[in-house]
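Take a look at this one chain, the form predicted on its own, written out in structure tokens.
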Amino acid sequence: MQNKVKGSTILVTGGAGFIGSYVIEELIPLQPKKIIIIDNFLRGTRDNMKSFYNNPVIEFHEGDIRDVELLENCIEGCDYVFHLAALRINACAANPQDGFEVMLKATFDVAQLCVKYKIKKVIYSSSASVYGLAQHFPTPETDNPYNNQTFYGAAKMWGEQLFRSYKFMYGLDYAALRYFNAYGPRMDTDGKYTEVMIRWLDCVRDGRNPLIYGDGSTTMDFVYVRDIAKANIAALQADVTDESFNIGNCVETSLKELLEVLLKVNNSHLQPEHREENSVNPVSRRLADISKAKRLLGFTPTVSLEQGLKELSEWYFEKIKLKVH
């Protein structure tokens, strides 16, 4: 397969995030000539970066998606788009303005000005909100979006939707990856957002019982950051466009499943305390079928929960080392 990577300049908005910085990690050793990083360290940080920042073929602007003239002065004379700046779906529903200006206005942005340069293709991170409580599982792509309640869901779905028009009207390719449940090291730790496994890996540190609120019987798919990453690489050195792909691990985990692995792996004996469920969560299930990746890109995930969450809390607790020194 011909390397599109090599030689060719390609902007990744988010890129000092979670998921970015991997792609960024997984771009380098294709020798593009130049990566253009755009990131305002809301979510990203320098730490995320620190094995690239330094890198020769590293354009770096510390800077808002919504900045118009700023998108513009990086998506020129680019030839790929990484599209990954995006709000967590708590913060869309905390601040739905600042949803609207991220997620949708800022997306309209950067399809428009993909057009007017003449991107060759863009990766949009889109996620598997989008269909809320599935109506199939595993799930495929077919299934309808009808489901979706929140405000971050149907602002990826209208993304995807959006690329998808704009390939009809402007022949823009694209391809829409939708992630299942991200984890692994750089994951956000501070926050009123922080996922359930830093929580408790704050029990494991200080020796408290984790909590899990109701029966501990949702499910959901975890899928290891580097193999996202990969997955992105894979979207864009495929000839595919105009196609939406789950990415996931196809392996349907409760959280109770959850906190038993994350306790063996830490060498915990812990006992999980059940509490009411505090908050209504519409979606009990979650299990990709990622055939379709598997067909049309080649993706197969490679880290299993055990190996992830193993690697998840030795990033961590070396975070903790650092900070208390």
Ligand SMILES: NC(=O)c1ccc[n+]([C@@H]2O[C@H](COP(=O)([O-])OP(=O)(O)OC[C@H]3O[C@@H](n4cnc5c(N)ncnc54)[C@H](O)[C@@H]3O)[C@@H](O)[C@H]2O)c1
Contents of the next structure:
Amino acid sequence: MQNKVKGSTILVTGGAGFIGSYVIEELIPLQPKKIIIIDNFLRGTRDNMKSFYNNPVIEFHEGDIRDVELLENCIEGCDYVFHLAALRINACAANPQDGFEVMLKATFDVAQLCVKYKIKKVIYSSSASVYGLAQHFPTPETDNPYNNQTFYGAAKMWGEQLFRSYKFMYGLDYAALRYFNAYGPRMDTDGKYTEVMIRWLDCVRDGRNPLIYGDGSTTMDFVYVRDIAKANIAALQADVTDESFNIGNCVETSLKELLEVLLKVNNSHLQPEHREENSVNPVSRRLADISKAKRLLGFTPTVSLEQGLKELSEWYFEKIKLKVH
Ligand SMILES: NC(=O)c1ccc[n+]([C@@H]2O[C@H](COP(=O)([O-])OP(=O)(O)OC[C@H]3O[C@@H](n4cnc5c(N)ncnc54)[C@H](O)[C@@H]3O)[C@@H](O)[C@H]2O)c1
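Can you switch from the form predicted on its own and show the form predicted together with the ligand instead?
Full complex below, order starting with the chain above.
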């Protein structure tokens, strides 16, 4: 297959973030001419970019995708765009106006400028949130999005549909990737809505019993961040357009099982403590059918939950150590 990255100029919005930084690490060995990054450091960090920040192919702009002039300057002259910058699900719920401006308006501007500057392909970061509680398990891409109740899921679906309509109206090629539950080193650790894995790792560190709210039967499909980054590259390289793909690990893991594996990889004998569920989770199950991504992108997840949690734990404990000293 032709290496489309070689000699290309590529924009990555949100490139200082968790997934974006891994996408860039996968792009660099493929010899792009230039990688332009826009990130406002809302959640991304310089530390996430330390393996490539000083690489001469990188052109970093600390700025906001709501700044149309900046966006235009960055997109002009590009061959490809990876659009990852977004607010997280809770941030959208807390402030839908910001959600509108970042998830909808700025994504609209990205699409407009991609048409104007004849971008060859856009890889759009969508989400399994488009399904809400899905109809089928494993969930194929053909499940409908009517069960989604979140602004975030609505915005991601709108983004997919926007790119579909721009393909239809203007011939703009794109692929949308619906990530399931991403995890791995560099995931958010300090936010108000810190991921459950990180809270449990804090328990391991402090020797406190980890808490499970409810009976722990809620399931997720945990997909390792480097596998997600590889799916992004595959979506660019493959001769596919106008398609959405589930990107998951294809393993349904309950919170209870997740905790068991996390304790196991840390050689911990702490006992989970159950607490009454204090919020209603409308999405009680997630399991991706990834056969479409396998078939059309050649995507296969390579990192097991056990291996991924080992790497997450090592990274997190190292990070804490550095903070303390
Ligand atoms: N992490 C997951 O489990 C998951 C699941 C499904 C989809 N996604 C999607 O994948 C993409 C990447 O997510 P992530 O987990 O790396 O999150 P992240 O928050 O680490 O990355 C997003 C990046 O965008 C930047 N950003 C936010 N608003 C911006 C703005 N207005 N201008 C410029 N930069 C801005 C942030 O600073 C951050 O670095 C997002 O589109 C997200 O919605 C993530």
